[in-house]
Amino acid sequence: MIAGVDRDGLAESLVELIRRTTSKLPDDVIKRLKEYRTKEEPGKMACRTLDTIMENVDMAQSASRPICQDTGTVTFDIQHPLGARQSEIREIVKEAVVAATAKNYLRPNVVDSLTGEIKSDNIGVGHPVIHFEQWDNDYLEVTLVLKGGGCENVGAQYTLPQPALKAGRDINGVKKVVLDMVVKAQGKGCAPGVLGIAIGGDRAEGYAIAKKQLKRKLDDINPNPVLAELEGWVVEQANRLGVGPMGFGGKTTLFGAKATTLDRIPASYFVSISYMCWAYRRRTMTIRNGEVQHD
């Protein structure tokens, strides 16, 4: 038993988490997309593109089918109480991924990097991605993020200073490289998007923590006023670039940015940026005393 549920119960709950994540955008994401839709001029390509996106969202939810054909890298963040066996949970997660793929909630999306062989059950070396953290609570919490290849491809990591951008080792330098990343993406990451930003750390941890920022709600407020200002500035400035939805032009290039910091060693100053497309697929499930709750 894990948090009051048996193996089969946990597997079934994880399959349902995958179904909900792949077919239904979170309420805060839908709300934000609708808000930005009102800022575009009726009849313009940007407005029509956002209308098409929302139609796709509605159809996917109604049919319980993937919002995007690229169901992406399947990443689980699992927080568990003392005594839960990570090895057992890992096997149950894999069983759930296989079952969800068979039900067409996930597309067979994993490829052997050397041979090109497609893993039809979505189980491969390093996939699904599973992060564990033991905590002091007595319940299990699982957050699932599905991140497509298009948005993953346009993420970036910068080393400050960047003389060509006149970006020094300060918050203004951070702003310049983040905006440079958006300019270079030019809608190729399936804009409009959301950025996860990590300032500091080493290369590996910077990318990992940048991705974790994508677990945050769009309407939360960063408790650090410097980072809160950065988040607002990035969205405002990006939306002045004219890139727009899918790169077709318009006022909606980003609809969110979430930032955090990591301490670093003096020789390194990394800014890591993870880009999430409009198909912002994340969901959380909790299990307490055998009761399963989905957000």
Second form
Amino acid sequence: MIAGVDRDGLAESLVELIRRTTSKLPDDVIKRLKEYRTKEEPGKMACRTLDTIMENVDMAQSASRPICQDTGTVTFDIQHPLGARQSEIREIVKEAVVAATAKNYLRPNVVDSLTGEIKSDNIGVGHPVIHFEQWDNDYLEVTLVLKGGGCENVGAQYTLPQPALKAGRDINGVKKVVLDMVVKAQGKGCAPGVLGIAIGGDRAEGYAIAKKQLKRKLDDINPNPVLAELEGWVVEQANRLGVGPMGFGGKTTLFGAKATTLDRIPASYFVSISYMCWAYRRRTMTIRNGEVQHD
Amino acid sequence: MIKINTPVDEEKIRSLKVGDEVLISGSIVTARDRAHKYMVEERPDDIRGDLENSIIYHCGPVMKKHDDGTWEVVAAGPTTSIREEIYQADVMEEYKVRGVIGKGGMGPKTLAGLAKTGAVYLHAIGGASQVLARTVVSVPRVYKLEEFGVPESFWVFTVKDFPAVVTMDSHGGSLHDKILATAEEEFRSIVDSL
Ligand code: SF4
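So the form predicted alone is up there; where is the form predicted together with the partner chain?
Everything in the complex follows now, all chains and molecules, and the chain you saw is the first one.
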């Protein structure tokens, strides 16, 4: 028993989490996309593209089908109470991924990096990605993020200083490299998108924490005023670049940015950026005393 | 909206310009990384009939097989095209392909290939897998399914009114180059003011 559910109960609720994540965009994401839609001129390609995106979101939701066929890297963040066995949870998560793939909620999407062989059940070396954290609460919380390749590929990591961009080791330097990343990404990550930004750390932690920012709700407010200003600045300036939805041109290039810091060692100054596309698939489920709740 | 019916002739394709919005009907063929590598390295002949004067779709769909053996498209949006940059121009020329649907645009080699062969690059809306899957009326054939797997196979789709935008034409025009140039200029003015 884990948080009051048995093995089958947990597997079942995880399949449901996958169904919800692949087919229903979170409310905060839909709200933002709709807001930005009103900023684009009616009749223009940018506006029609956002309309098609919204139509697609509705269709996927009502049919319980993938919003995007690239169901991405399947990443679970699992916070569990003391006493839960991680090895057992891991097996159940894998079972759920296999079952969800059979139901076409997930595309067979895992490839052997040397042989090119496709794993038809989505179980492979390092996949699904499962991060565990044991916490002091008495309930289990699972957040699932599906992130496709198009947006993952445009993410970037910079070291400061960057002489070519006149980017030094300060907040203005950070702003310059982040905006440079947006210019380089163009529409390739299926703009409009959201950035997760980590300032500092080493290369591995930088990317990990940047990605973790994508778990935040779009309407939360960063308690650190410097980071809050950075987040607002990045979105506002990115939307002046004219890239627009899909890179067709327009005012909506980003619809969010979330930043955090990690301390660093004196010799390194990394800025790590993870880009999430408009098909921002993130869902959370909690299990408390055997009761499953989906967000 | 301009209607394109496949098979489509070179003249019609050469009349298309960057920014034109099109609705494609007829037969199109999915092909992505393994399929492109295979076409260039092994020049298979069995797919020629399906590719000539037709359109390649950079797409790795989610498919469902029914009990009677027929296939249904569950999700089918475009995948990133630039990965095929090293192959695309050769593939278009070899197989007389008149168009490529994908996302993100392609590079100079493909742009030159479009002019040479008489073809266009058509940008579909990335991620719109349901809206685009809805345009597929049937799936008459698939090649290489066993070997390449579902996302990498050549799926022949019969589509009706598949929407796309011409972002690279056969006259050297590229919307992507234009948008990038504007963005770079704007970027410089923003960072200079910091
Ligand atoms: S970037 Fe996102 S929307 Fe685009 S194809 Fe990949 S997963 Fe789908």
